[in-house]
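Encoded as structure tokens, the following chain is the form predicted alone, with no partner shown.
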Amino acid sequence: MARLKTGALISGSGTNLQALLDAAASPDYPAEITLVISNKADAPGLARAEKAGVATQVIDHRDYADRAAFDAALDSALKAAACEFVCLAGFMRLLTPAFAEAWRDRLINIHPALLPSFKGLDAQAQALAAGARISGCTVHFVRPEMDAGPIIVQGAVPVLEGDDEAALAARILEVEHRIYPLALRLIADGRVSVAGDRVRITGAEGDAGAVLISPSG
């Protein structure tokens, strides 16, 4: 069976990209990372891709007059590499509605909170400020609205007494590295469908909604 040709967009260190690369290194993983694009030439994630033998490309947003032109360049590069699917892995640019719709249900993102709570930047700080007892991370399909879209997998992480933003973020990141490859696997296996604003996942026990990974799961 052909593996799902997947592009990844990054802006920074690329630890979630590394989790995807590690998963795709297994011959039985149903997706392959075929292109990594960064909007920053010095993004450490580019070296991760090169080490894995994956093609890389830098498309600097500062070289374009507006977001639409930048997104058009992203779209052209992904199509030129025959990408069928796209993962945002620490990509720190807001995509235009046109790009989100062009890749509708073929574009996913990971966010360090249990959406729909704590959207936007500094999600861990938001959780601490709100006194949340449980935080976590979410893989979701991308929609034009920021941090919105059908939820595929979530990972729950307890907020511990004395946690600061860095400590909570580090524990959430460990779970991100588990759930992002899982979400892509489910999609590439053809087990995920979208109905309205909700995901259905086909499994041995019938259809269910989004997958939840517990702290001990």
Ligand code: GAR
Given for the second form:
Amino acid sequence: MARLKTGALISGSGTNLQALLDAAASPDYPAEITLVISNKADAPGLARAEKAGVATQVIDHRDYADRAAFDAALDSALKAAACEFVCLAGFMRLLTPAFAEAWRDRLINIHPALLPSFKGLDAQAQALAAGARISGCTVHFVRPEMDAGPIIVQGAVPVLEGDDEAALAARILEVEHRIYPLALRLIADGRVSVAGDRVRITGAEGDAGAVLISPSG
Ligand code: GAR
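Rather than the form predicted alone that you just supplied, could I have the structure of the form predicted together with this ligand?
Full complex below, order starting with the chain above.
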């Protein structure tokens, strides 16, 4: 079985990257992480990739005149490594519409909220400020608009009395680590199709896109 050659873009700690690396360590997993690119040289996620024996590259956005030039460098690196698919895993740069279109339906992101609510930065703080009783995370195909695109998998968690941003973020992050490998697996297995703004998951796992976590975990 040919595994889907996947590049991952990171900016920070890379715990979602770790979840993908752990999943891909199993030979049955239908995708492999072949390249990890960080826009920050000190991103701890780089060491996670190295430990897993995956090639890494630092492409610092500050070395490029504009977003288009930076994205062109990302694009060339991904193509040079023969990546067929890309996962954004805590990558904190906005990509240009041209990049999003070039990788349309081959580029996914994870966001720490139940989209379309709470787009943008500090999604967990936004959920708390809005008094949401349930929040969670979303894996979606990337479109030119920020934190928009067809939803593949969502995981929901309760917002508990007494939660601060860190407590809610940690509860959501645990679910992120479950749904990101799940979404990539469904795609690499060929079970995911995009029709307009919606995703269809076919086969026995048609309802796998909803992951609900009860208050007791
Ligand atoms: C995750 O919570 C991810 O959802 C979020 O950054 C964190 C990265 O953690 N991404 C965004 O907010 C993108 N808009 P990680 O580096 O440990 O995976």
